[in-house]
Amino acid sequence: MSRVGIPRSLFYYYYYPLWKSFFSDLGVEILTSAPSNRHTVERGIELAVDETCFPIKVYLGHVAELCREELDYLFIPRLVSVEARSYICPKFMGLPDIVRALIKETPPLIDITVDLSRDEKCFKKDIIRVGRLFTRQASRIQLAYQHGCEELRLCRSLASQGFTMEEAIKIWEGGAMEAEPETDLNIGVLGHGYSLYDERISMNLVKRLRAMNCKVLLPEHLGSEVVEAEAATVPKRVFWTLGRKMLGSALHLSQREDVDGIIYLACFGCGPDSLIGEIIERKVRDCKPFILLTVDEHSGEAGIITRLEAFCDMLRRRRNCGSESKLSPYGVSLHSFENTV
C-alpha cells in the first residue's frame, strides 16, 4: 500500500476530508503530521527566510516532520484559486517550489494545480493524473473525487453547527462532540482558518474565549449567501477568497444585536491581513467593540490572555451599565462636537 503524507497546516483545515477520502478510496494510506508545537515552529523558522509569514514557517515545520517518515509521496498542492474570479494568497501558488528550494530531501511531491478561476477542465485532468499514480481506472478516480467532495460537505455542515473546522474534522473522523458550556457573551472571531484553528498559532484563542464563558461565532457558522451579500456591499470587490469571507462575516456580525464584540486574528507578515484587517476595523468599529490581535513566533500567551480578559470585562460592563454602553470604545472625534454649543 502506498503512503501519502499531508501536512497538518494551511489548507488542511479547509480541505483535509476531501483529500483523505480521495486517496483512501484509491487504496492509499494517509499520514498527517502532529498538531503544531514548539518544535514544529522552531524547525520552520530554521528553514524559512526572514520575510516569510508565520503560517508558512509553521507549514515548513510540518513538511520537515513528514520528511522523516517513509512516504511514497508528499501532497503539496499548488493553490491558485478555489472558486471563480477569486484567488488565494500568492505564497500558496509557490508552495511546491518553496518546499523543493528549502528542504533538500523530500519524497516525490504531488503538486497538483488547483485553479478554478476560469473553469474546472484542467483541474479535472490533474485529478485523473494524480489518481493514475495509484490506479489505471479512470472511473474509480472520478468516484473517489466525488466521494471526497461529499465528505467535505458533510464536514462543513458539522462545522456550521458551532464547531471549529479542526473540531469538525475530529468529529468527522469519529471523535465525540463536547458539550457546549454556559455563556453570557457572544463574540465574533475572524481570521484565516490556518491561523485561527491551529492552536499553536492562535494560542488556543477559541478555547480561551469559551473558558471565559463566551460563545464564539466563526465564519463557518454563517451562511455563505449572507457573507457574500455583505461583502458585495463594499465599492470594490475583494478578489481574495478568504479576505472576502472575513469582510462579509465582519459586516454581518457587526449588524447583529446578539453579538457583543468582534475579534480579528492576524499574522505578522501577512499582506492580505494588513489590508483586510484595516478595512474591517474601519467598517465595524462604529457598530461593535473590536480588537485586532496580531501574532507571530515571538508572541506570548500571557499578553493574549490579558487582552482577551480585558476585552471580555469591557463587554460585560457595557452590557450591565446603561450609561457606559452608550460610549464608543474608540472615543469621540472632536468634529463630533461641532455645532453643538
Contents of the next structure:
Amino acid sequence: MSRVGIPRSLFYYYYYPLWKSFFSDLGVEILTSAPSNRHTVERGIELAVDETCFPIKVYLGHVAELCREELDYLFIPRLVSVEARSYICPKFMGLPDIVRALIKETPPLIDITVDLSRDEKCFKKDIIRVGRLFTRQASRIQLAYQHGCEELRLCRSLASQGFTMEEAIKIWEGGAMEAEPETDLNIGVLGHGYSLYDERISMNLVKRLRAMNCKVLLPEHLGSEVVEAEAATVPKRVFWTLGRKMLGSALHLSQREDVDGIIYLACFGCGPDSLIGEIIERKVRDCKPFILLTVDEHSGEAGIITRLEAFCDMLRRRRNCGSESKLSPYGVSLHSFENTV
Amino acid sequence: MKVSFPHMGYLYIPLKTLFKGLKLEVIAPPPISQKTMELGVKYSPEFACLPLKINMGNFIEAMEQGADTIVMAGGWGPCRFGYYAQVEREILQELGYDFKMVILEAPDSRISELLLQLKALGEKVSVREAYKAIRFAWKKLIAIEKLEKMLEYCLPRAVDKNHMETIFERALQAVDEAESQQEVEKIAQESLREMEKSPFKSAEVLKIGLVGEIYTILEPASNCHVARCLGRLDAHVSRSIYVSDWVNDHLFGGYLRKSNHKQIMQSSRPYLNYEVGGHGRETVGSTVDFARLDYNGIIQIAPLTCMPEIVAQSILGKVSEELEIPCMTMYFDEHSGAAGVYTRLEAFVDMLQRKKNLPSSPLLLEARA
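Shown: the form predicted alone; wanted: the form predicted in complex with the partner chain:
Once more the chain from above appears, this time first in line as the rest of the complex follows.
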C-alpha cells in the first residue's frame, strides 16, 4: 500500500476532505503531520527565507516533519487558482518549487497544478496523471475525484452550521460535536483560513472568543451567494479568492443588526491583506467596531488576549450603556487630524 | 484637463510626450524627494509595498500643483499592483481631492484596446494623431534606454565618473525637451559618441546582473541608486528589465520587436516551473541566464514583502549553489538607509573582486583607509 503525506497546513483547511477521499479510494494510505506546534514553527523558520510570511514558514515546518516519515509521495499541490479569473497568492503558485529548493531530501512530490482561472481541462488531465501513479483505471480515478468533491461539500455544509473548518474536518472524520456555549455577543471573525484555523498561528482566536461568551461568525457560515453579491459592490472585482471572500463577508457583517463587532486576523507581511485589510477597514469602521490583529512568529499570546478582552468589554459596555450611537470605536478625533494636510 | 501620472524611472519623459501628443495638458509630478516619500508613507496602508507609497506621494504632489486627472495602470493579479489604483483612489478621495482617475487595465496583447483607451483620454485627436504620439514617445523611450545602457557600460570603466554622469543627465534633459524625432536621434548620437570618447581605464571590470521587481529596478529613488553605486564601484551592471521590454511584451504583445521573454521563462526551469505573478519567474530565469553568460554576481532587489520576489528569493539559493554564482537579495522600504545599502554593496563587490583576483576599486581603498 502506497503512503502519501499531506501537510496539515495552508489549504489543508479548505480541501483536506477532497484529497483524503480521493487518495483513499485509490487505495492509498494518508499520513498528515501533527497540528502546528513549537517544533513545526522552529523548523519552518530555519528553512524559510526571512521575509516569507508566517503561514508559509509553518507549512515548511510541516513538510520537514513529513519528510522524516517513510513516504512514497508527498502531496504539495501548486495552487494557482481555484475559480475563474481569481488567484490565491503568488507564494502558493511556487510552493512545490520552494519546497524543492529549500528542503534537500524529500520524497517524490505530487505537484498537481490547480489552475481553474481559465478552464478545467489542464486540471482534469493532472488529476488523471496523479491517479495513474496508483491505478491504471481512468474511470476509477474519475469516480474517486467525484467522491472527493462530494465529501468536501458535505464537510463544508457541516462547517456552515457554526463550526470552523478545522472542527468540521474533525467531525467529518468521526469526532464528536462540542456543545455550543452560552453567548451574549456576536462577533464576525475574518482572516485567511490557513491562519484562522491553525491554532498555533491564530493563537486559538476562535476558541478564546467562545470562552469569552462570544458567538463567532465565520465566512463559512454566511453563504457564498450573499458574500459574492456583497463583494461585487466594489468598483473593481477583487482578484484574490480569499480576499474577495473576506471583503464580501465584512460588508455583509457590517450591515447586520445582530453583529456586535468584527475582528480581522492578518499575518504580518501578507500581500493581499495589506490592501484588502485597508479597504475593509475603510468600509466597516463607520458601521461596526473593528480591529485588525496582525500576528507573526513573534506575537505573544498575552498581547492578543488583552486586546480581545478589551474589545469584548468595549462591546458589552457600548450595549449596556444603551449608547446606540454609531460612533466608530476609533473615535472622531483620531482621524480628524489626518484630514488637515 | 490637467493630466498626471506616477513616476517610474525615466518613464516620465516618453509619457509627457505621449500626453502632449494627445493634446492634453500635462503636469508631471515633481522628482521623487524625501517629501514625496513622507507624504506617501503618511497616507498609505502601513503594510503596502513601497511603490504604492511612492505613487501616493507623486499623486499628492502633482495635485498640489494643479493636476486634476491621474492616469494609472491596472492589472488582474496575482501581484498587488493590479489593485493599487483602487486603494489609491479611495485614499485620495478621503483626503478631499477633486480629481478623475483613469485606469488603463493592461489588455494583455491587445494593442487595439489600449489605443482606444488612450484615444478616449485625448479629447479631440484622430487615430492618426494618436498613432503619431505613440510613435514619438516610443522613439524617446528607445533613445533613453540606449543612453542608459551606454552609461552602464561606461561608468565602471571611466576615469572621470562625474563627467560621465553629467553627459548622461544633460542628454536626458535634452531628450525631454526635444520636439521632433530627428532632434531626439541627433541628441542620442552625439551623447553616445561623447561617452564613448571619454578616457577609460584599462583594468578589467566586474559584471553584475541586477534582477528583481520591475519598479525597484527602474526607479532609482526606490533603491538608493543601486545601479549607479555599483557603476561607481567599478562594476558593469546589466539589468534584467528595461521599460521598452515590458511595454513590448505586455502592451504590444511582442509586436514591436523580437522578445527574449520566452527564453528567460525557459531558463527558469527546472528551478521555477510556473508563473508566480509579477516578475518572480523572470528573476529566476534571468539569474540563470546571467550565470551562463559568466557574470560575476547577481543582486536581486525588490520592495519589502513583495510576494513574487520572495518566491524567487527562496529559489535563488539553490540556483546560486548549483550554478556557482554569488547572489545577494536586498529589500527596500521607507526605512532603507542609503549608508546601510552602500555598505552592503561595497562588501558584495569587494567579495567578488577578491574572488576574481581583481584589484579593489579606488573608492573601496579610500573607504578602508
